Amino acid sequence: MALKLYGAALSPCTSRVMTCLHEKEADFELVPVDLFAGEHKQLPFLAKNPFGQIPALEDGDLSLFESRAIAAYVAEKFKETGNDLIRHQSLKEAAEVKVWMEVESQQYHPAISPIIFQFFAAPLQGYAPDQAIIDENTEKLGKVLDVYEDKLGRTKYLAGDFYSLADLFHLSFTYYFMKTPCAHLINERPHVKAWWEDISSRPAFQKVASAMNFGEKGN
């Protein structure tokens, strides 16, 4: 039975899970949730995620929400197929993956997500981007990326010389970020730039990126 993923292809959190599913060559069905109609804030979706946020995953009688948790479940469920995203055969490498998954969640995401919101979501809500918020968070993100530049100067990927969930978790929000005037924060750091060009060119992400058109005309 195919997994059912409830979400929207243009959503960075939904695309995070879809990228993981493609990396694992897993069979799944994307069940569209209409964000602009507020479907995610209504029943029956609230029965899948009481916080009213996409995506949600159904695997038989198991229902999950939170994109990172879903992706980690997919990586574990299909650990013997596709690319090994959790390094399950090496305790040390698996621990490094977990460290950098936490870094993405606790350091990178809190800095990059407000920038994405200001450039893409605020205009759809009738507001001009707040430059003060953008400036505050580009400063925070720059400091995070300095750490990344140092780390990626020593290893090809964040957790080591192997691609993992730690890298994958960065893809969708960074993809939107690179469409903003702040993209220079990535481009001016050579190791970070090389890492980004590498991970964003992976076939699994390319399958997803074409539908990531949030904020573009008609979306």
Given for the second form:
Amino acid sequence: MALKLYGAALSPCTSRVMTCLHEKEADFELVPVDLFAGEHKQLPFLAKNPFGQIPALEDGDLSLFESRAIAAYVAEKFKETGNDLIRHQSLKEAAEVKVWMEVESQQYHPAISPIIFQFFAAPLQGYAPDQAIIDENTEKLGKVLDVYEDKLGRTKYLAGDFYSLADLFHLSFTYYFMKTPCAHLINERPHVKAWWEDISSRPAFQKVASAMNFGEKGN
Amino acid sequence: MTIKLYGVAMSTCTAKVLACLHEYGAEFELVPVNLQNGEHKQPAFLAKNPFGQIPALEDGDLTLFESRAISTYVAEKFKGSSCDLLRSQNPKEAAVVKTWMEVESQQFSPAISPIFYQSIIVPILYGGSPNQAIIDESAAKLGKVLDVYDKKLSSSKYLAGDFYSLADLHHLTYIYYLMKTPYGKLINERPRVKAWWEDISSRPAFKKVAPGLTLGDKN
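Condition change, the form predicted on its own to the form predicted in complex with the partner chain:
Full complex below, order starting with the chain above.
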């Protein structure tokens, strides 16, 4: 039975999971959730995620939510096939991957997500991007990226010289970020820029990126 | 060689790891970090955590940071003992544990942490006045999250199922401090959340850690 992923192709959190599914060459079906109709805030979706957010995943009678938990489940379930994202053969490497997954969660995401919200979601709700919020968070994100710049000068990817779930977790929000006037934060830092170009050119992400067209004409 | 945990007993994030270490009966040494002198922002500590935050953990030549990555590493390292906080032998249970660990990370902590910061850190460490608008906004958010918890805890004894897991443990230290503020009512007003809190906070491992959570206590 194939996995069912409930979400939307243009959503960064849904894309996070789809990228992982592609890396692992796992069969899945994307079941669209109509956000504009508020489907995610009603039953039956709320039975899949009581917090009313996409994505949610069904694997037989197992129902999961939170994109990072779903992606980690997929990477674990399919650990013997596709690309190695969790380095489970090495306790040390696996631990480093978890550290940098948490860095994305606790340092990177809280700084980048308000910027994405201001540029992409605020206009839909009828107001202009709040420059104070953007400035506050670009300053925070800059400091985080300074740490990344240093780390990526010593290892090719975040957790070591191997691509992992820690790098993958950054893809979808950064992809939208690069469409904003704040993209220079990435481009000004040579190691970060090279890392971004590398990870965003992976075939698994390329499959997902073309549908991430939120805010563009016609969408 | 013993595990070394760099941090302070009164810190929510250090204590989260301490609770996990005690659950597993792991031997470790708590190495104090002098926050008042800014030790966490200086080179020797930054080499352990480039984001300059406690805790950090050393296990032989492995150095880790981010409390949730550290606790997960401890649970992985000591799996197979009688303590089972990740349910790694059962992929379905393990996946649900990961989901509720992410809920703590993405839904719960962002709502509770400003209440903690404004009510406890601002007056005690900075001698300032709490920002009531921030507290009220966060209390409203936290209330909604706890409504979901209250419903979930009507169908399982703990968050991820009828078993205690790292998902429950990660909530201990913030809630402990919340209960010292008037906002403890958010927990007490929800009968199943209250019962869950009383259960998890009475575990012997946490009883070893709670006496160290002294921020805000009169001396």
